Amino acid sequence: MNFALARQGLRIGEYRLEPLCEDDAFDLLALFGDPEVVDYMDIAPLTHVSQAREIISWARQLAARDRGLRWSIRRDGQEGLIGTVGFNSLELDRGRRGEVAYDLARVEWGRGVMSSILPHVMAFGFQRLELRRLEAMVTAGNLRSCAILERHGFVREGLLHDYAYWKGRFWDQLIYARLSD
């Protein structure tokens, strides 16, 4: 498996794929603090810098054990970061699959971020951490995250009724995959 090239960053495009690291505890505070990116996800909105550096620190340690990659996501020619993709999690003892997991500034909405970069990522999953299956978990509701997996080959397997629970309630989660090819 080449982690490697993953903690030096990945170059999509006009994008950029780097490691999360401290330095992007603000704009990643401004991302996670817009209530609707947040909607769906699993926090509520961000409302201080440290808790943007609670998430650059989980993901760096996920990084450091090969458990989880999470990367910035920046356009050339940009320093503030738009969005973050990755693996929350791999499992590689007891299977080859990987979660993955993505979100956007909302003035990318719409735009084909995720459309240009999610195959790159998938690929990376697939060929170069040597992953049989990829997953995603998306929190009911979330249709903009069911189309996107969908246009990329990823099936619906089921519903997962009551399966989290955050911000004060249970949420059904939907589990979609793709095996590699």
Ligand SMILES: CC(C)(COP(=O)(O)OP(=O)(O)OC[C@H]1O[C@@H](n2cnc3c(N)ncnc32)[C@H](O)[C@@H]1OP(=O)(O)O)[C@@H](O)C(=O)NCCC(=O)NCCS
Contents of the next structure:
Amino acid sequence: MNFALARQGLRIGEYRLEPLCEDDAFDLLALFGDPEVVDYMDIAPLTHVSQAREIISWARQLAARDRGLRWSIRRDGQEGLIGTVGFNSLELDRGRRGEVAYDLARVEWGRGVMSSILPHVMAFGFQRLELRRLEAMVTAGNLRSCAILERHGFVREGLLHDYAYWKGRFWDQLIYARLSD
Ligand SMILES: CC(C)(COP(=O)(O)OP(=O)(O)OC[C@H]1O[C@@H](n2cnc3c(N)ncnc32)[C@H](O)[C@@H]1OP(=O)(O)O)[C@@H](O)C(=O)NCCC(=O)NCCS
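Could you drop in the structure for the form predicted together with the ligand? We only have the form predicted alone so far.
Once more the chain from above appears, this time first in line as the rest of the complex follows.
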């Protein structure tokens, strides 16, 4: 297991993954303030920087307890973050699994950015965190998210009816998983 390495960040070609920090609050407000980006996520579009700070604090608390990891995604030569990626949850005691999560600013969709990054996050999970199972929960209808998971060897294990509740209604969730080789 290597959380110290996660805290140093990862370099992936022209991208850098850095632990999400307080200084990212205004960038995160811009990212999650876009209704299209959060459409299938468990949050309404952010309207105030305090909401971004709450998310950062949640991510940092998870990381402090080795229960999750969230990096900002940065591109060389560009100000600010272009998305985030990591593990929304990590179970290292009664299992060896992590739930991957990712998002990109709308302008970055359809360019293969996350497809460049996800294999490295998966390798980090399997090799550094010694996970047996990576999983992802996807709101039914989030076709881009399904496509990227399927391209990277995740298998759709099932549809969980009315599994989640946010934004005033229940949502079906697809569960995807990929096991270590
Ligand atoms: C999920 C999300 C990250 C996927 O982004 P994406 O850009 O579609 O994903 P990829 O990086 O795999 O890119 C694939 C697209 O880039 C294109 N592409 C271009 N160059 C490519 C390359 N070198 N490699 C792979 N794909 C490439 C593909 O053709 C594909 O485009 P298409 O879907 O228009 O056919 C993005 O839609 C998002 O941020 N959504 C909002 C947040 C969200 O819902 N997160 C998931 C919660 S479960």
